[in-house]
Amino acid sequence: MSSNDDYMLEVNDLLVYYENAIAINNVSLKCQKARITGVFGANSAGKSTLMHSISGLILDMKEKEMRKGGERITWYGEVKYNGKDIIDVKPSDRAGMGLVLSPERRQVFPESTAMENLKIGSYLATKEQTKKSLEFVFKLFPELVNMKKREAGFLSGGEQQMLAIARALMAQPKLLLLDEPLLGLAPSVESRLAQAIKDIKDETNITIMLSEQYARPVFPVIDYGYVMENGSIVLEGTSEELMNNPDVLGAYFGM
C-alpha cells in the first residue's frame, strides 16, 4: 500500500464552477510519483478544467473573465504538490516548482521555429540542463532534428505535439501534465506518442498526469487511471482493472 510521501499530486474535494454551471463536481485523485496517471473521458467530462486547476490556468482564467465583466469562476478544495497546498499559487510558480503544463491542441509558437520554441521552454533552466534536455528531446523524437529551423507553423499536427511536449521538457519538469497530447492525430502518431510518453517516465522518472479522450492507445502504458463524466470521477483503478472493466470496454474499445 502507497503512503502519502509516494504521491506527488493529489487533489482533494476540487469543485469548479463557471457561473452558476458546475465543470468540476468533487473530484479526488493522486498521481503517484514517477508512474503515468491517465485521466479519461468524452469531450466535456470535465478533463480540461482539471489540468487548469492542476497547473494553475483557472487563475489566469479568471482574472480574464473579471476585467472584462465575463462568467465568474470559483473553486473550492485542495490540489496539493509534494504535500503543499498549491491552489493559490500562480501558475508561474508552479511551473518554477516543477508543475509544467503542455496544453491542449499544442499552441506553439506558429511563427518561431521549432529551436527557438525548444528554447523559449528552456526559460527557466540552466545552460547544462538546455543542453542535457536538448540531447534527450532530440533522441525522444528524432523527427524534431531536421525540423529546427522550420516555422513551427508549417509542422504537421504530430510534428507540432512532438514540439509541444519538447518545449515542455525543456522547462524542467518534475510533473508532467499532458492535456489532450493525442487530439486530432493519426492512429500511427498516436502509438508514437504514447511509446514517447512511456520513454519519458522509464527514462527520466518524471511524474507524468495526462488527460485524453481517445483512450486506447495510452491504456497500455499508464499505470493508473480516472474515468471522469460530467465532471466526476466514476470509476479508477490499475490500467488492467480498467481494461478489464466492461463498462470501460464499451466506452472506450466498442467491446
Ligand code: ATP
Given for the second form:
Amino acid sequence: MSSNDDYMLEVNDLLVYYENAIAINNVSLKCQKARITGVFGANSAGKSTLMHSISGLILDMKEKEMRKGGERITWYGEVKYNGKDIIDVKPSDRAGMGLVLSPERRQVFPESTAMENLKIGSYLATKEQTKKSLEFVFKLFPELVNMKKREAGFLSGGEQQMLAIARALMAQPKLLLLDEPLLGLAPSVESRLAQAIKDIKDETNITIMLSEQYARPVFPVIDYGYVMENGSIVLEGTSEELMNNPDVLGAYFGM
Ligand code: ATP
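Please could you give me the other form, the form predicted in complex with this ligand, since above is the form predicted on its own?
After this comes the whole thing, all chains and molecules, with the earlier chain placed first.
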C-alpha cells in the first residue's frame, strides 16, 4: 500500500468551466513520485484544460479573458503539489516550485536557435544546474547536438518535440507535464520519444504526467493511467490493467 507521501500531485474533485460549459467534471487523480502517469482521451476530452489547471496557465487564461471582456473561466477543487494546495499559485511560481509544462504542439521559439531555446528554458536554473542539464539533454537526444545553431522553426516535427522536452528539462522540473508530446509524429519518432520519456524516469527523480489521444505508443512506458471522456475520468489502472481492458483496446487502440 502506498501512503499519500508517495504522491507528488493530487487533483481532488476538480471542476473547470469555460463560461457555462463544463470542461473538467469532478476529476480526481494522483501522480506517484518518480513514476509516469498517463491521461488518455479523445479530442476535447479535457486533457489540455487539466494540464493548464495543474501548471497554473489557466490563471493567465482567465485574466486574459477578463481583460478583453471574454468568457468567464472558473474552477473549483484542489490541486495539491507535495501536499500543498496550489490552485491559486501563479504559473511562474509553480514553475519555480518545479512544476513545468511542455505544452501541446511543441511550442518552441521558431526564430531562436535550438541552443537559445534551451538557454531560455534554463532561466530559473543556476549555472551549475544548466551545465548538468545540458549534458543530460544532449545524452537523451544526441540528435540535438548538431542542431544547436539551427533555427528551431526549421527543425522537423520530431526534432522540435525533442527540443521542447529538452527545454522543459532545462527548467529543472520535479513534476514534468507533457501535453500530447507525440501529437502528429511518425510512428518511428513516436517510439523514439516514448523511450526517451522512459529514460527520463529511469535516469532522474523526475515525476512525469503525460496526456495523449492515442495510448498505443506510450502504454509500454506508463506506470499508471487514467482515461477521460467529456471531462470526466471513466477508467483508471496500471498500464497492464488498461491494456487488458476491452473498452480501452477498442477506443484507444482501434482493436
Ligand atoms: P485536444 O486533444 O483537442 O487538445 P483536449 O482533451 O486537450 O483536446 P481541451 O482542449 O481541454 O481538450 O478541451 C475540453 C473542452 O473545453 C472542449 O469542449 C473544448 O471545446 C473546451 N475548451 C477548451 N478551451 C476552451 C476555451 N479557451 N474556451 C472555451 N472552451 C474551451
